[in-house]
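This document opens with one chain alone, in structure tokens, the form predicted alone.
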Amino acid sequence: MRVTALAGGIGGARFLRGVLAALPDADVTVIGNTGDDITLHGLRICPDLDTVMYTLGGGISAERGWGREDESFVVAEELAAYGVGPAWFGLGDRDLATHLVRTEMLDAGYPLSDVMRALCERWQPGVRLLPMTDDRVETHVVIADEDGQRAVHFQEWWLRLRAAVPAQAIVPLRAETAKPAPGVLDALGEADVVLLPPSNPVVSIGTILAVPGIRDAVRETAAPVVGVSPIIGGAAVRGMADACLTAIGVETSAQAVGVHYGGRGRAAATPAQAGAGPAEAPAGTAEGLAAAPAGLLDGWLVDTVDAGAVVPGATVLARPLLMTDLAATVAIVRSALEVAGV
């Protein structure tokens, strides 16, 4: 089976670990978000790609969910002693080696897709890990605070400000002129199933879809497309996805995110939809979402507490969605495959 997944960082990486356990013989391609990428101290850092690589390659910090296991922060402490920031970005000593190798290769002229292939030679993540684009795209956030209206890098808004300052706009800079990395469109077109893990729907999945050609490839693939809700019971499972959803006018609910992605209209009602609620979307859906869906989903997997969710044009299946351990994650993956019909 050929599986293609669009993924952000921690949530996507943990879900993908379940994909590999549930489908050990599958050919899995991961299209990773690069909008979170940032240059610090002259080094190019790709947080989401590295989180997927480390998680699947056995090097991730299990406690933090990001960065390396058995990490130290001596270099970060020395930079702080010199008064050189930013102090809000956790640059670990082991992790530093990855950024040094990546930056050296990029400066030598290698595209990011080649760089990631070289880095994965060490980690052997068990998937083909592709950046969404080889072009430089960075997500910035427009905010207004005591310093007035300004744009900050997404990492600063997320890590230093903790998304506490409302976002007036979230913009993937240069995404409109970027091209999908080699292999991205083929992976979507040739897949047997396309999965949207429970990654942030705005700054992870949304940023990937902002690269011209990728959204259309998801819409047009012959494979079933199934998404897994990152929202359970009206709250984000991890992080501040609610702040991102508010910025684009989407309410924080499993139904609203599903409607934001939109159904492709291919899915017929099946027994999997038992208990999924009425035929029409109930009141309370964020205004305008149902009128202009993205048209991506054949299936939408929600938690049992959200069993009343309805996404027009998509089959909705309710199952427990907390990734408490690998067994629970495997069960979620199998539920996604069930709603996909593969």
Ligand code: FO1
Given for the second form:
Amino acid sequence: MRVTALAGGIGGARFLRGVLAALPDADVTVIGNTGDDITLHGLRICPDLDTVMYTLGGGISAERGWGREDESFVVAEELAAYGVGPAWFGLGDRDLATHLVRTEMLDAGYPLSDVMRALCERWQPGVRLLPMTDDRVETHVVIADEDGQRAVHFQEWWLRLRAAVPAQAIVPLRAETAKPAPGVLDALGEADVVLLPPSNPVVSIGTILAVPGIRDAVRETAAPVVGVSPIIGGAAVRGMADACLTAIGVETSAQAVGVHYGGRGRAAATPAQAGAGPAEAPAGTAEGLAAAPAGLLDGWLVDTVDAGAVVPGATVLARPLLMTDLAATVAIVRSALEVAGV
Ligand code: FO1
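Okay, that is the form predicted alone; can I get the form predicted together with this ligand now?
The complete assembly is shown below, putting the previous chain first.
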């Protein structure tokens, strides 16, 4: 089975561990968010790609969910001794080697997708890890300040400001001219199932979808598309997805995020679900075109506390969604495959 997943950082990586455990023989492609990427001390850092690589490759810090296990921060301490920041971005000594190799390869002219392939030679994550694009896209956040407003890098907003300063806008800079990285559109078109893990719907999944061509590839793939809500009972499970959803005017609820992604309005996967969403209008007819909502989802997993959620055009399935351990995550993956009908 060919599985393609769009993934952000920590939540997405944990979900993917469940995908690999549930489908040990599947051919899994991960399309990773690069909007979180930042250049510090001349080094290119790709937090979400590295989090997936380390988590699936066995190098992740279990305690932090990002960066390396058995990490030290001596170089960061030395930088601080020189008064060189930013102190708010934890640069680990082992992690630095990844940024040094990546920066060296980028400076030599290798595209990011080749760099990640090379880094994954070491880590063997068990998935094909593709950046959403090889072009430079960075998420910046517009906030109010004493002079009116200014833009800060997403990482500064996320880590120094803890997303506590309202975002007036969240902008994936230069997404509009970015091209999907090699293999991304094929991975979406040729998949047997496409998964949207419980990553941040705005700055992770949303940023990936902002690369021209990717949203349409999800919308048009023959594969069933199933998402997993990152919001349980009106609260973000981790991170500060609520601050991001508020910034784009979306209520922090499982239903609102599902509606934000939108249902695809296709015939339900199995007759049992036929009653759950609008039957597919004959393809190619006026109704067919009119009936096809602009959405992405055939299935939307919500937690049992959100069982009443409705997403027009998608089948909603309520199951426990807390990824408390690998077994729980495997059960969530199995539920996603159930609603996908695969
Ligand atoms: N997240 C933090 O909460 N604090 C940090 O100091 C931090 C440093 C860091 C360094 C490398 C890296 O790959 C990820 C890092 N993260 C850190 C996570 C990073 O901010 C992610 O982009 C966000 O968690 C959103 O996905």
